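There is one chain below, alone, in structure tokens, taken in the form predicted alone.
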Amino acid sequence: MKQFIVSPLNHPIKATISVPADKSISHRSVIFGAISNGRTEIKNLLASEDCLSTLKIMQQLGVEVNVFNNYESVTVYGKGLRSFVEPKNILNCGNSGTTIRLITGLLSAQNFLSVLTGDDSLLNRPMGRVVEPLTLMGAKIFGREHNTKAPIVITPGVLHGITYEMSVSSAQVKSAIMLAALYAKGETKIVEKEKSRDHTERMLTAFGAKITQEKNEIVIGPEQSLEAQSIQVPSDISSAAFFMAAGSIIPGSEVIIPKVLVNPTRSGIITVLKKMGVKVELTNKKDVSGEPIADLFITTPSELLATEVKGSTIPLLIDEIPILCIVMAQAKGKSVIKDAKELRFKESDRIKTMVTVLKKLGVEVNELEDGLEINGLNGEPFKIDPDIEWPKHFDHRIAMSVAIAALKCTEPVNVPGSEWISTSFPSFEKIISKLQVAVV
């Protein structure tokens, strides 16, 4: 097993941090661009886990895809929507939900037959909500336990457009829908309860799609064409969002992170901590490649303030909630995360998970079952409990929000399920490691 062992600081974080490029900008900026006329080039790709996973499932499909400077640029050459060749082998997702869900949607309206497989995390995240919508629009897909679990058997099917009610709000399968919708015969509308994060809708407009979009509907034209073109994927508010806690929760910090992407559908995160009280200045804005970037700048607050998160704002920072859940530890007050039960069909329940962690980390938490409530240490450093176990993941945002926890402890601690944390941010361990020694 690996060992990462994160120490306690003795001092307070002052540092600029720069953190990967956005992992669903990543994704899709390959997908798309593998299914549009002509070459796209992409700088800044997140060379992941999770997002190498897609690019290497896209070469298996025929699309070349040229690499330079250690993923710096990263060339597609699309041939357009139905120039894809039939796989000689199943294609392994590996740990990204992601891939798998998109994928799903992309292959359903292809003239071959298709089988998508991942690790043991991937097989039981539940694939039923994609599946369902895809079938309703003639895709032919199978899976296991009444096609709801991967491995995923697609066959051919002609696709036609629908009207679809979300009934969970989930970018991914919004996108999985979007995606069939490209191929299928008349307009497929979307409804969305609540507005999931919008980067399909944004980057597909910007290869020319034709998309129409009011409040919570989309509405995709049918049989449509893509152009390639160039995309700069900014830094990913999702991995910032460890160390805007980190200088929220460290006393004294002054904590700057460049050129992060700041999209309304993805900042709720910015949002809460600004209302616990932490200092959240956004500088330099400006728009890349269709999306707003902004360097952070997060300044420790005198009290850290409880809080109540739930309704709309849960979709706005679905993946920041077990981070968050850290800094509601160090809050004065009871602190309560509600309406979030998609937490449980993450790489791990993070609901359970988090419950467990909070407990091993000495801090009173009540499971709810949609939900979390955090009784907070009013800045007390965490104490670990000797008589609880770290919970046993396949979660990196488990193990990137214990790391920070660590830094706020009376011990060094050895960070579970640390092996995971290279699916999204593999420079987080080279950070931790330099804000220990107060050089970043």
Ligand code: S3P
The other form holds:
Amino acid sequence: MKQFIVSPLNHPIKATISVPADKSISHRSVIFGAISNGRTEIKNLLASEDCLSTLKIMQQLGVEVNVFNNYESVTVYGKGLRSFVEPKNILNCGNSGTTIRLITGLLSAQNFLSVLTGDDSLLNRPMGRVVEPLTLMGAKIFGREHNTKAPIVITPGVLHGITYEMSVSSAQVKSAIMLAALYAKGETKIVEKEKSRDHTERMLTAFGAKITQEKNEIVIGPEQSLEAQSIQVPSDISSAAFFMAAGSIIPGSEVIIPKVLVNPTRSGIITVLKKMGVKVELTNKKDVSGEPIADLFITTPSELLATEVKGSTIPLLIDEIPILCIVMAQAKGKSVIKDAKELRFKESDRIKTMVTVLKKLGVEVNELEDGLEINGLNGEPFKIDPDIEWPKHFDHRIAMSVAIAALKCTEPVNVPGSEWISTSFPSFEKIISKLQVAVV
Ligand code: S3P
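Which structure goes with the form predicted in complex with this ligand, now that we have seen the form predicted alone?
Then the entire complex follows, led off by the chain already shown.
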């Protein structure tokens, strides 16, 4: 694993920090543009490795893509729902779960063979959760370990609508089914136990799909065509969360993060930080391309309170839990995260990895089957235990969480896994080093 050094901050952060574009919305804008009719213009696409995997796969499927000014603007020329060509080669999704799961849904309805693979982390992640509902719809999908792991092979199938009760809360699974449903005979109904992020519902509706939603039920039917759109991608709250956390734990800080996505299915981190006593103000609220955005203003609290996070809140902050663990480790008292077993199936087993990370930082932590109990240091700096090794992982969000913790450590930290950060946040190291030099 590559490493980079982060030194403790001996001054508050008083800064405006711009974070990159939202990963989930970036993937979807490229995929939906590719199956629409006409020219979809995407402003502020996230040009990270994960989204570039999606973009490259659309090109391998015969879609014309043009990139302007270093990804400031990207145009995708869609020729309709049935315009893909059979890819000549294997489609490589890299580290990206969103790419492999959404595209599996889409390709299960095509009239040709395709093979999807990814890196070591992706090859270990569960794919049965998409294979199962798509197979019920009539898709012909095969994979390693009894069709539960990638590489995935898809051959032509004739799809029909189903009613499907999701056993896990997963927007990737929901979106894969919705994409397949565009091609199926009859309507598809999806029932979620806990509501997951709703970008597919919002964006497909904007592209012209007819979707009805009531509470946690979605009904989507087949479509003849979708219409190209212009999309402005907002800043990613999952990336903003690292600097919201820094502002919460470095005393005296005032951090402004502009134009952040504050969709209620994604903004659980704001609710929880507020509960812990952090002042988070939202200004300049508006809607951009069907998604709510706001500028965030974070002020360090005089006392950071422990809290419990569970149940339907978990899907609303699922990607923010590693960095939330770092904030909890600075709070006064015991914090608890439960009902979060899904963390075990992310880019790494994030429960296990964070337990090791927190122990290495000198924090008392207890591993639960579905979460963690964390005894906060009440503002005392983290002290590295030289006897514990950093966990080996393929996980961008763990590497960034360690880097933020390092700002509040007694000594400089060699942050492991820097090569993974570019899957979602290519400018992260640059921002961290700027913060270390001076008040920016
Ligand atoms: C995503 C959904 C979530 C999230 C991932 C992005 C999406 O995964 O963790 O980073 O874009 O739909 P699950 O669907 O597995 O919960």
